[in-house]
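Encoded as structure tokens, the following chain is the form predicted on its own, with no partner shown.
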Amino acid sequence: METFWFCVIALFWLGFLFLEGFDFGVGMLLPVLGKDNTERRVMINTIGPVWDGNEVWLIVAGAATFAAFPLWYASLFSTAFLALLLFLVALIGRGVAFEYRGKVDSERWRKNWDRVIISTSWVASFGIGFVLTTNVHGLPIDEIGDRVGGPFSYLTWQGIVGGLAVSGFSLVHGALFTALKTEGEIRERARALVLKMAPVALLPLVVTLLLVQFEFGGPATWGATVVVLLAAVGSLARLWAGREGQAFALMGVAVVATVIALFGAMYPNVLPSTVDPAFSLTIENASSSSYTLTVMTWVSAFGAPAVLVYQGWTYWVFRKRIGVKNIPPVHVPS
């Protein structure tokens, strides 16, 4: 049962990285692909109906970790609380910016909120990449899961590379999503940008995966790492051929393989200790009771399908491409 819930939490993180990854990317690329206010509104409208629903995956990942592995949750949040706090503040600021950007018909007002969307998208993507990678490589915790050292003792260069990995991936994923969901000049601009920047933007992700595999990897996770590389190359090839849908799907395969490579390399640990391997939290010593895990399984058996059906319906309803001709004139309620 502990292994099952470890896999479920990995699945929740997979959903968050795949869905929120292009959200972050669209926000980061707002001034690059949107040359005026109308084009920026096109980009925001591509994620407008879905961005808040995508964050549900982060909430359920945190809640499932708290309920299934309370020691993992407590040690991670108490040790890396500054990075997590910055990440959460960025998510809140991003949501506020989306809501307030169109409340006043002023170019200065919109540009200020655009700056908030751009900066918080960068901070949030970097922050979650930093926390995830640091978790995989381990935190300085003692035998009872408490942090050893000061409030910044968990800062490592591997974590910084991991933050750049998720930011770089989000850039590519967001541009791919923009090419898939828009038409006209924005679509062509997004396609050209992906083909130009992908080799550099995805380099930190490759470095992160290789670092993790050399330290913790086995045959299965090395295989997943190879799949990441093949899927990313295949995605760019399909985009070159003008098949944005297939390119986006292959990038999704790369995300699945990335999560398998990272979580598989960590298993059976949930939080390795960099102080002493004997202090590491595992699926055995950090989990809740069997009764709790059984109740969670029954609850999720009914709740998870409902969330999947709702999100699938949302993406189906808003599946069509949009362009500048679909954007109505600015209207501010009096």
Given for the second form:
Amino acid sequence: METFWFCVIALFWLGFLFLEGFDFGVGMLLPVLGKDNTERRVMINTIGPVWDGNEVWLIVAGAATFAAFPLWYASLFSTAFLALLLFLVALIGRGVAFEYRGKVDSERWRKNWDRVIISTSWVASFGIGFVLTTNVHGLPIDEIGDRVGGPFSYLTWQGIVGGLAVSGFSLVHGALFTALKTEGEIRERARALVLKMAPVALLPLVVTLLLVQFEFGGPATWGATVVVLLAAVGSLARLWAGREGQAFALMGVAVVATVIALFGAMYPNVLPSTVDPAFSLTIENASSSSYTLTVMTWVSAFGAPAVLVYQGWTYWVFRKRIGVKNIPPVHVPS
Amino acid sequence: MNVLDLSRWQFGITTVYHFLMVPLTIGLSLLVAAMQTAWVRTGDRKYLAMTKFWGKLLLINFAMGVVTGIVQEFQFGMNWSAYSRFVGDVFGAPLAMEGLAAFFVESTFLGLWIFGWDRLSKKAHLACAWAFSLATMLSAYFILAANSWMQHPVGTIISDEGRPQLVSIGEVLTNNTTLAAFPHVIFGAFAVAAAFLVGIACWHLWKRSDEEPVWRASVKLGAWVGIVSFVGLAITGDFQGKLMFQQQPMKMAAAEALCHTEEPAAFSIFAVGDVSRADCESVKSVTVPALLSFLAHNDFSSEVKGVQDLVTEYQAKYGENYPVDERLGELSGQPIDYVPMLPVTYWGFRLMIGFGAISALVGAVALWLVRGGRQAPTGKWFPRLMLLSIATPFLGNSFGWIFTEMGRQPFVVAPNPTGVDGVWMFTASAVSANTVGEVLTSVTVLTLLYGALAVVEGFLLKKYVAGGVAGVMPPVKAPTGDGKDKDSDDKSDDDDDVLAFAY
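May I ask for the structure of the form predicted in complex with its partner chain now, the form predicted on its own having been displayed?
Next comes the full complex, and the chain you just saw is listed first.
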């Protein structure tokens, strides 16, 4: 049961990285792929109907961790306090920016919110990559699960590479998504950009995976790591061949394999302690009672498939590519 | 300032702020869904205009509700990790259910509603509005179940590790505290949305804005909803109060500044003098004899326990001193103060009721003033008072929460008098082992950010309120017949279609 819940939480992370990954990327690429306001609006509208739902994957990952592994939740969140604060500030700014950017017809207003979207997309993707990677490598926690050392004692260069990994991946994923969802010049620009930057942008992800595998890896997680590499290369090849849908799907395979490689390497720990392995939180000592896990299993057994169905439906409803010609004139109160 | 005080301030600030957006979202989303239903059924353009106008204000507000809600979830782990460890087995479940069963529905269907105007059939689009608004209520239910468990822990035993362990999710979800709090909070949400409608629509009527029927219908809807909500608030509040006399007698004694046990007990209307923290002896109250007995137990002659006697009882049950534990800091080994801050509970309780009553009164007055097609009064005072009155139910809600949360101190999980022994927790033991610097940073950053966002939201709301219907309805296209200028059922496959809504 604990293992099952470990997998469920990994699944929520997967949903988050896959879905919010591309909407982070679209935000980061706003100034690169959108040459004028209309083009930027095209980009924002590719994720407009879905980004909010995408973000809920993270919220539910957090809440599910609280319910299924309260000790993991408590230690991770209180230890990485300032990193999570920065991440929260970015998420707040980003959510408000999407909603408010188009509400006033002024160049200055839009420019400022664009800056917010761009910077917060970078910070949020970096922040969550940092937290996820440091979690895998372990945090300096004592036997209670409290942090040993000052407010920055969990700061490691592996974590920073991990932050760059998610940012870099989001860039590629977001550009692929833009290529898939737009038409005209933006689409061409996005394709060209992916082919040009992917090797550099995905490098931190490869480094992060290798670091984790050398430290904790087993045959299965090494296998998953190889799949990540193959899928990423395959994705670029399909994009080269002009098949954006297949390229995007293969990048999805790469995310699945990444989550397997990271969470698989950590298992059965949920939060290793870098102070003393005896203090590590495991799926056994950090979990809720079996009754709570059973209740949660029933809830997710009905809830999760429903979420997939109606979110899938959303993507289906908004499946059309959009371009500059689909964007209506600005209509706001003067 | 220590970590405990700072963390409490942060929780108070972020919660009260978050709860400015939440009730407006809950109340307004249902009213907007109702307006859209009226439009779909009658085809009357007035209802479409109402849906668009109030819907736009709803969206501006919802964005802030979501982003501040994430902070709420995160700070349980960040600032209250000892609490999260202690209660995670129980408290995490309703929280996760909220995410999985309600919040996913909200955010997904809101996206569909915003962007789906020309992509979905009229009925499917309307269904999205209902899915969204009903999910906001479901969200509220799960969150209140979690909160009520802290007020009145049920469905648990103490595990081998000394922590509360869930044994019945059914009991947690049907906690009588939850069942009483839920309708109270929902009526509170409708009161907020109602005052919002009445205040803004009256202002437009006074301005003699275009689209008079839109504003007239909005005033009527808002006023009636406001009046009914107040009746609902009074009934559910009375019910909640009676429960609280059983479950948290100290909170109610503090709300009344009732020092000594009385039989029968008088209800204090307002107090003169110093409702100070340590002692309520100096208070001279204007009272109604025996009314408190009735409010507590439905019996005019029953005994109501006072603060002093309750302190003795609490000391006997839960100890006189905090345990000696370095994590408790300066409180370690010190006497436990079981009396919540009297001025806060006493006046919080009265302000909650007072502001709630004013908002209902404003609705009734507005209804009277514009009855039978009469024009809104001219003059300056009318629009100003109407706009000001929007704030009253917000204030009532905020004071209600401050009262209920601070009245529970020094407990974060208040003991259940009839429940399992040992399922309770002091707030002082709940806090994370973080540094003062960290928590001070987070309080400062979040407060400043929230302040800045409040300015932006206020600016946008003002702009869209002033813009009226013209600001949110697309200009009427070629004359295709009155009341049917935009046909949402037309889902042609023309790729050059311009989106009906776009950021």
